[in-house]
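Single chain ahead, by itself, as structure tokens, in the form predicted on its own.
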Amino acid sequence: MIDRRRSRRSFLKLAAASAAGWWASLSPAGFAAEREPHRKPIPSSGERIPVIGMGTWITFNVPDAPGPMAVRREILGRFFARGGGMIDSSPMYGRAEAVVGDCLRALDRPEALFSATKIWTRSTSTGREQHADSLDLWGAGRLDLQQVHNLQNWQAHLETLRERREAGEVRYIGITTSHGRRHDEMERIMRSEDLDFVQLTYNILDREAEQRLLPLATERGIAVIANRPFRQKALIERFEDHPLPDWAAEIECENWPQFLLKFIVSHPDVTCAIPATSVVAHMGENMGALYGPMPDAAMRERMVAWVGDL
């Protein structure tokens, strides 16, 4: 019998294509287009994805009105122009999936897209309906990643997702938690189930996952998505009145979002982070973390000590 995980690991690596079209002009002046974005492999396949993705909680839950929709299209345009790929959403996020789908159609569905969403319900049948709705809302015949949101009814939903993966409706499956909750249960699932991804909270202050979950993910060959990289703006607001240390220039950090994101994605067990924003300029700041030198272990310790003293 062919081992499915080993077979999937033999897939050819897929390079995320640079988005082309009118939105390329959104790149800020001086951006060196020839620089390669940092990518990390998905362990179960070897496919490499950009280490900075995009979340949609709150920020893309907006009405279908010209003003808000135009801003979201521009945000996504900047995201793809600067080398982005993964967009993460959920039925929990109100209109976010619908807004993302509309924006993707307006951008002619960039090839670099890595679509990630979730099933969020205690009902097994409703979970199947949510998956079907997501395919429709994203305007896709297949999703790249489907996750069980906050472990709700995870046993039944994972069975559904395996069926959908076999049917070709999803490429990868995973589970999520947030706010540092339910780590014990997540650990048990990671040890017992065949997963491609886990999503959890990890940032420069919330580092509990370093003790067990991150090393376990590497041991089990599971990709890690870090959510709440800024604690939903709280970390930015906490640090923004303080100047960056002079040595932040060594890793080409020009602002606090880049400092905080580079700390996260430089961890060897983290695959990508998914900051969210509703401001075009902030998207440009976030995507700056996709380029330039990354902190090594000694620099990471220095970063932790610096913010601890603020």
Second form
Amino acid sequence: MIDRRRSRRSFLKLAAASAAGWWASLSPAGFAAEREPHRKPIPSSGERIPVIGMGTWITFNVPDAPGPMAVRREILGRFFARGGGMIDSSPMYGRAEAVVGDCLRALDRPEALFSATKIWTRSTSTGREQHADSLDLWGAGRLDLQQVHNLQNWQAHLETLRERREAGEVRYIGITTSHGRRHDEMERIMRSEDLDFVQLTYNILDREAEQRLLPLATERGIAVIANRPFRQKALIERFEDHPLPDWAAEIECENWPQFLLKFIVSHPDVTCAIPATSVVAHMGENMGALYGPMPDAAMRERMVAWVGDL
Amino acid sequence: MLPFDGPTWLAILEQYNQAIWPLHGVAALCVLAAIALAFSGARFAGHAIGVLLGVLWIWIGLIFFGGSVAPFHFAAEELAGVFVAQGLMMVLALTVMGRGGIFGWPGGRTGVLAVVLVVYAVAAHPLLGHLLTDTPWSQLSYVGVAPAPTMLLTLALLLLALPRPPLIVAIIPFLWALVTGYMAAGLGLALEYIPATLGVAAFAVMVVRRFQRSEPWLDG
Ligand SMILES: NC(=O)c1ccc[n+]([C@@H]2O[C@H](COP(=O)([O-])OP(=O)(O)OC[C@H]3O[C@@H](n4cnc5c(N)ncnc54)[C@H](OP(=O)(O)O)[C@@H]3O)[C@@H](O)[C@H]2O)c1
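Next block: the form predicted together with the partner chain, after the form predicted on its own:
Below: every chain and molecule of the assembly, starting with the one above.
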């Protein structure tokens, strides 16, 4: 008798809780809470950044002409409207930094901006000049992240970056590589230097970093930026003629770019991915990966197996 | 590694063409003079062709790569250096050292290939670009001021050097033919495969002529 009463009470409690949950999810506040963009912490500070950022290689290297500039403004507008933060660039990317700077001015410098650029030169003095140019081009007194591009002359440049951090011109410092190159050297630097960020290539087919670099990043408290999430479009071209698996709906993936991005940023050691695009609609698709459920370890294995069979 | 896409490359060409207009006319005069000299067989032709083509290569290096391409390409300075070096080599080899020998109609298939190359570089390249791909005139590459057609014209005229062309001045144009093919693939500009293929073919013919005593299949 007591048991039956207890179970009725717990049933009523459960029903009330579900109803409340259902009501909360319908209310605008509940909806907003559910649609919060995914963020992950930068281990060295605890600051949380959105897990989808954007790159600028090729896509923002455009002439100062009304047509291409208007498209780039719209891309950045969509990026920030959908919850984006990190923009990654480099002096190597031609006019990209200048274009980003112009667009940011046109958008009144959105507060969510997390500026990330690089020093790309063998020369130590040119490295200092590039840093000063970047401050100018981004139109900011301070950059959020300054990285040593492709580990070039990293010893000297890290010195410069530490100095600039002391001077308040940079908040975080890091190093980058790509295409799976020089992982051994990157590992040595990660072990010996005090870094806030590393940037490397990681996507559903290029998973070498899982072996040593990603676990090491977590062990050493270093944030990880995944570049070339689509292998420079090759992955999208490879998969786009195949339908997504039915179970992709469980993680709210409507298209391949979201499937590929959610795979990357659901890795526990990855902080964010930085897909690049020159198309406004593509930016909308990519930013969709910032929301909804993320794959767990079992689902991630399923994702790898699925693309392996295509 | 190309740091821009096809539309940006065409926009760079457009800005450059607008900036140098009407110097295309001056370049065209240099080109026509070089062609006329090459076919004329005049004794001083080699010396004059060295200066005319040399100046055009140096111009493209300094003004096109060093000026227009520089804001967009991290290796623009190096590319400018390569084009300037080719220009200086043309002057040194053909004009100063007279290595071009005499120029004239070689006859046979080599002659036909040279004519095809000249016609393509001077007229067909921009015409086909406009007619087949709808590219505006302002975004096309013109002989004497843009790299691909100038590379082709240079190889064409070198085919007319008798008894055989100095290979040393054909190496950079040949390498640029390869780069043109790479750009055709990377930028999605299918028409650029034509100058790339013609350039490679011209260089292959030169190599054969350089190392074979008789080449009946070329003279056929
Ligand atoms: N060593 C280094 O530090 C290093 C090296 C490589 C990259 N990076 C950084 O990482 C960023 C990303 O890498 P990446 O640019 O090489 O390659 P990526 O982001 O893997 O791919 C970019 C390509 O994907 C296409 N794309 C993007 N979203 C799409 C969508 N929703 N649907 C269809 N196509 C889409 C874009 O074409 P559309 O324009 O047509 O959308 C673009 O061609 C770079 O921009 C750069 O900032 C750094």
